[in-house]
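One chain comes next, on its own, written as structure tokens: the form predicted on its own.
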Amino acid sequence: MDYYNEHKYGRTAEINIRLSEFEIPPMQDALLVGRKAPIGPEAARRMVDVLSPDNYDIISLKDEPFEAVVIRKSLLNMIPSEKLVPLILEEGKIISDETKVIKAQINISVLIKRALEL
């Protein structure tokens, strides 16, 4: 079944996420900060403000093994946080726990297809 013939118009997003353990240099597109990680959200905020002021948002989390997600604002301009953050969390929980800080490299390709009446 051909994907492009199924959908006459609309928008879809293909999202690739690469998760790995936190290293130096510390920032990618997002960080998942575990509740029992060596650094907390406030230290992550100071770090991103020094490295790249005003380019990251910190989203505090409740009832998750991660205390916060530090994410590049430009990604949230493409995909709303209520759609992107749960996806990152879902995958992060599979490979990590609350003691880690996980960095994520995120590549987003937005596919736009429209039909015009001739």
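Positions refer to the first chain, counted from 1. As the structure is a computational prediction, the values presented were derived from the model and not from experiment. Between two forms, the rigid core is the largest collection of C-alphas that superpose within 1.5 Å. What changes on going to the form predicted together with its partner chain:
- The Cα position of Ala104 differs by less than 2 Å between the two forms after fitting on the rigid core.
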Contents of the next structure:
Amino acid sequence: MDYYNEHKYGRTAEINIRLSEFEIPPMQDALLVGRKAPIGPEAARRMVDVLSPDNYDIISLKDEPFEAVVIRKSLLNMIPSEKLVPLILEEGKIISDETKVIKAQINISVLIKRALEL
Amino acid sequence: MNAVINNIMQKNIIVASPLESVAQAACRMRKFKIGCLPVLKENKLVGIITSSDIRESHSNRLVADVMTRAIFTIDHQIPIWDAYSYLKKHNIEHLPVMKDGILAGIVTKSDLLLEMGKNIDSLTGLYTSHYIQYIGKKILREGKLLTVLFFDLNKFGDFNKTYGHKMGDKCILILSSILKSAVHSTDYLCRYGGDEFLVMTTRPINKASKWAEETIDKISQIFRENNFNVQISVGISSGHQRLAYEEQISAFLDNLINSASLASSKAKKTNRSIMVV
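Having seen the form predicted on its own, could you give me the form predicted together with its partner chain?
Starting with the chain above, the whole complex follows.
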């Protein structure tokens, strides 16, 4: 009887815990904020201002499915925004739409080749 | 009562904060059955959020991300007709009302339509005296010449007693339709009181006087055809002056209307149809 109760009608809970480090800031290098996404540019601005002050720029966009791009300032020191942002947007539009917030990891390697006159 | 926004605006304003969610703002709109919330930050108006903004946005968003930041506002002393033109011009439904730079109320298109309807005479469909005073002040403010023609039926009380009030209403209706078709497109006509009609025009007094003569002939003829044994008189006054203060403009206009009204009474007493002052 005890066995019956325990195995046929008993309730158990299975718990899985996955621990990992919280990324700071959580948005990596860039965020594409969709025009109908659950957060807007003002919310994104406040988030980056609190989590990582002075490290991000917010660029407002018109006539795009994305309302704004939040981008790490250090990237813009390497490549000007008018060149980098259209590139990110072009790729973002392929995989996303105006309802989403997309985070992007961007690695930039600058290749330099110089010649010296001997 | 002056037909200005201050007298009709909703003074108990329900507002939103830029940092609350769209869902919270929507909840408040539903609770108070309103279509928009002015957004205040530290008591300063920073935007406006409407039900259509809410429909088009994710409910998790901040009000600051959804509100309209380019806000159209009006002063609390603006006449209702100016506020309505402003709403129509900008194709908006709600207007925050400001008093000394602070949000003092809100007015909607339907508030204005309702109030404007109160300034329309139910029998003739003409505007009442409030509207004509607004027009008069506007003309004077622009420094233009203003000519006032005050039409008044003679012994209309006796007419009503003899033929009954229904016949009196018919007489008023016929008179109003003659005046409606006779006024020029740039003139303004209103039913000023029971049997008094007022026309405001920017035409000079001699032209207005000639027009009044022709109109009175037309009215007399139609009254004869309808067996209305009633005469009409008109008093005419005219003037223009550049005045700096609203009080001076109001006083000048009151004087013009009063002079035209007295002239019409004088015309009655002297058995004339027109008296120009």
